[in-house]
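Below sits a lone chain in structure tokens, taken as the form predicted on its own.
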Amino acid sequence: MQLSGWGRYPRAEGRLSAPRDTAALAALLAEGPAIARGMGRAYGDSAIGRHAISTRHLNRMIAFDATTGQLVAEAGVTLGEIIDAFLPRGWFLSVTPGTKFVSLGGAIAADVHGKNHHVDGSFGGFVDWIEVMGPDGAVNRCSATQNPDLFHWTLGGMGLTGVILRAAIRLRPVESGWIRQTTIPARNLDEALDAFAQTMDATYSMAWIDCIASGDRLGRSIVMEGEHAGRGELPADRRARPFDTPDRRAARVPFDFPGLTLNPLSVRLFNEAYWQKGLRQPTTTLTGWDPFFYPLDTVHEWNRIYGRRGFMQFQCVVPLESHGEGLRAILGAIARTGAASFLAVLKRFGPQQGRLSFPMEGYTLALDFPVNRRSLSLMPELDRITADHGGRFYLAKDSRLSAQTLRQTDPRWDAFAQWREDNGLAGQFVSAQSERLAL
């Protein structure tokens, strides 16, 4: 069938596989390369190729210690299954990215971050062990001090260590299920700079940046910061069920939008709402959790906004001796060529955890573009911009990065590919992503 990641870009043919159980998941290996694939949310081409094997039958909860918030599940389970089933107990994710519709394999593989990174790091730090099945069929436990190597390049190593098909995860302790949000308008990128640095001990944070805007404008913001709010914050009807939020009425998107309605002008209009309306928005307000961290996820298929063609995410993170200089560069050659990106978000990272995680300590910028003409040409002059200010991209978001700019730009990936050539997995755990950058 033809496969594709969330963006719609690329698209290849090859064979799904949907094991049900470990020993079809052998049985399946042993037949030659493979990759393991979650609920397909990586963007680009990580989790497609020749052979995609689906984790979603190993889908199980195994156990959990309420005195830890440690919670065993297997690969296929999914961060909103995991919060349906453990928030009404008190507990939260530790880390967790902008969609809830990820697997916990994928997020393991991705060494996700979210949106309290400069305080907390990854996904990885909260995870304390990992099983990954080989491509003779054996399972090896893993973690910081059993089989460290394959733990620590199986964390950010985008499935092409093995199959991952359980783990343990560390979840948090909360009150509630509210966010104690605050809104900080930002005239540009210099205010919106300001803003962060004055909510570092904010737990949550980040910015939806107007991509568009240029001159005394340029990088114009609206900055959230958030909160776990306690019981004792919310109102007196909402104390006695502090983790009942609004449900939020889903829609879906029917059909593949035409290729010109995301255009320099529809997004120009877009964006001039949305910061109308930040301005408009309460300082401090109680939200839900849901909308705080999954906006999105309330407009089902909303990928095919982007028409058929589909879109690229571009992210980088730029460190901080450079961040000013790098974003406004970005930022400047994105409003030059009128590019239109929908989505633009902008987060604080703090210091790089994982060997193979993506964030190091700067800001990271994720902007989202229309596979058109316009969109691929911009895209090397960003990946130049990126590496002209030390700065590195994200691998579950790329989808056409070349090998020599990976290489350029992240040198660990050549330790990790000699590791992989090493211990016999280069030519057995393979995507089409692996493959573009001879990973």
The other form holds:
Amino acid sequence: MQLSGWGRYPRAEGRLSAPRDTAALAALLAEGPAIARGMGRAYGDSAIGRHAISTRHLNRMIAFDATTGQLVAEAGVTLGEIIDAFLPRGWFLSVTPGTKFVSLGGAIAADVHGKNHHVDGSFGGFVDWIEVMGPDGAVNRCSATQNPDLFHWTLGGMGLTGVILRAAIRLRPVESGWIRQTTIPARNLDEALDAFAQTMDATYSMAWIDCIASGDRLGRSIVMEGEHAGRGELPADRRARPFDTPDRRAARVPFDFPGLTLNPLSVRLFNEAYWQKGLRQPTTTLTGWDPFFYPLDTVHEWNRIYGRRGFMQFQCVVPLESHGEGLRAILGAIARTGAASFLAVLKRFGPQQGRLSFPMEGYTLALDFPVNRRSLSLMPELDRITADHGGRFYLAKDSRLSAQTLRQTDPRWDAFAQWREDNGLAGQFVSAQSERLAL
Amino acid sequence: MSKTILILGATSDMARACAHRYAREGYDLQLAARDAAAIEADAQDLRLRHGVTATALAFDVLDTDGFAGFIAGLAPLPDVVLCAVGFMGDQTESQRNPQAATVVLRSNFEGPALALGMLAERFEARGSGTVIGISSVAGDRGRASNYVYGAAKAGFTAFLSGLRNRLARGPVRVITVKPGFVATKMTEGLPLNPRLTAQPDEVAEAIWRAQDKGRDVIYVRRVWRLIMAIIRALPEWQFKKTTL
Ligand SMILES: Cc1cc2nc3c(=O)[nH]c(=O)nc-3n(C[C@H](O)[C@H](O)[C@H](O)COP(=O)(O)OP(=O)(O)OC[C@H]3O[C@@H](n4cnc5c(N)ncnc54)[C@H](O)[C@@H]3O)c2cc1C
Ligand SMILES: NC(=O)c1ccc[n+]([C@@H]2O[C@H](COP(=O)([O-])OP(=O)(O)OC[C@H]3O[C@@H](n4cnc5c(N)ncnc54)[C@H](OP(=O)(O)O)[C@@H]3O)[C@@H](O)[C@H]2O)c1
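What would you give as the form predicted in complex with its partner chain, now that the form predicted on its own is on the page?
Entire complex below, previous chain first.
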């Protein structure tokens, strides 16, 4: 069948299996090269290949320790399910990406980051141990002290070290399901960067950035920061049930939008409206965890708005030393071509933590582009600017980087590929991405 | 006090989805399957997610002699019983081999009907309870491709209908579920039309709503009610020539 990631680009013919237990999984691995697949939320070709093995049936929770907040669960459990089960008992994820529809295995394999990276680091920092099935079907438990190489290469290893079966992660205690959110409009990039500099001790921060604004409005942004609200901060009538937040009604995109719907004009209008809304918003509000962390999750299959040809995401991080120039050059190139990115996010990162973590101290920019000629010719230019400023790229979002650019910007993957070779994993765990990037 | 549901055939995908749906409503769970050890992981998962009690029980629908002991051992006697046990078998094999056909007939009709019948008796004596049987549209009209399975499901459907009729004036409720295609182990690898195929979660939601709203017979996806009405209405001389 046709397999693709969240961006629906690229698509490739491949087999999709969904084993119901570890014995069936081991038998599938014995058949030849394969790649694990969680919820398919990586944008590009990370979880597609000749044989993708879905973990959707391997999705049980196994144990929870209410004194330490440690949860042991199978890899197919989703982050949303963890919130459903544990928020009512006062626990939240320590790190969460911008959608709750990702699997635990996928969160570990990409070592995902959240809006709190500058304070708490990435997902891997809250993983106590994992169990990984190797090509021979043997299951190895690993942690920072036990089989440390397997552990450190699996966090962020994009499924290329084996299939994660189970993991122990630590949740964070919270007093409510509410977030105290502060909104800071920034008229240009300098103001946005100032706002980030001033909110370094906020637990959560990120900015929506308007990539169409140019000239002296280049980089205008709505910077948002947030804190878990204590019970005492809630209005009196909410205090008795601090974990109940309003249900959000879900909608679904019913069909593929024609390719023209998202054109530079509609994106410009959207961005303008969003900016105006940001200006009008009260600076500090209480908001539920769901709209704060997962603004897009209520629109199921929103990836269809980009039409049949799909879309790509470009996400890079530019180190602190050169971030101002780097970001300006990237935004300038986008504004010049008029390529329309309507979901653009800017965020401050703290230092790299895991061995293969994407983040490094600096700023990350994530942009969506429809697949078309203009975007495809812009991307290599963005790659070049990123490379020139000492930045690097996020494989969970990538669908088109060249092996050469990856190696040039991020030599860690050389050591990774070598380790795979030495441990007999290279021919066994193979995705379309690992082939393209020669990992 | 919290309520309890007994699920027979708890390893089935539909049953698993139902267990989660009922646990979300706060029901305690009695999960019965041939291999009780195989559902211990599910039981633990349900306890953790929903904070309910979940016990794993051994139950073989072909062991009709063991039913009385099994039911006597239930503590407590559940408020709801759901039977998801079913076995498609291989039609060609069932045509040729009476032993194979017998397993299909007993797994889909005799076993489920007798077990639910006995539980209905206990519910009636107690004065409350809901009996839910998962039958199939395959029982609405016998088709060449699976009529041994279909005949057993037809028997099961008729049994549930009769049981409902007998208990209609009392407090015990009987619900017949006739899902069309459902994406489960049973149908894995079959080329099913996605518009006609429900996900197990959808079935669980429909079952919960049927109980909540007091329905008697449900088809899950509504189109199936229409499809089956047409299939049942075809005159036999015409139906016999079809390949459905
Ligand atoms: C709307 C949206 C917002 C996002 N926001 C963020 C964000 O803020 N921060 C961030 O870091 N990411 C973000 N992402 C990316 C997403 O978090 C990652 O791509 C994540 O890996 C997806 O998990 P998944 O379960 O869907 O995995 P898939 O997409 O199915 O797979 C992703 C990778 O994980 C591997 N994998 C999956 N399961 C296993 C397993 N059991 N064992 C071994 N390897 C496995 C796959 O082989 C593949 O390489 C976002 C994605 C979307 C769609
Ligand atoms: N899938 C469909 O399209 C569809 C459509 C209409 C109706 N149905 C019916 O829906 C119900 C659930 O089926 P499903 O699709 O979820 O398929 P399934 O996963 O194959 O479930 C069948 C269940 O029956 C159990 N079972 C079989 N023989 C048994 C026995 N002798 N004793 C105890 N348990 C036994 C199986 O247990 P083990 O794990 O021990 O084998 C399994 O739990 C069945 O009644 C089926 O006939 C299915």
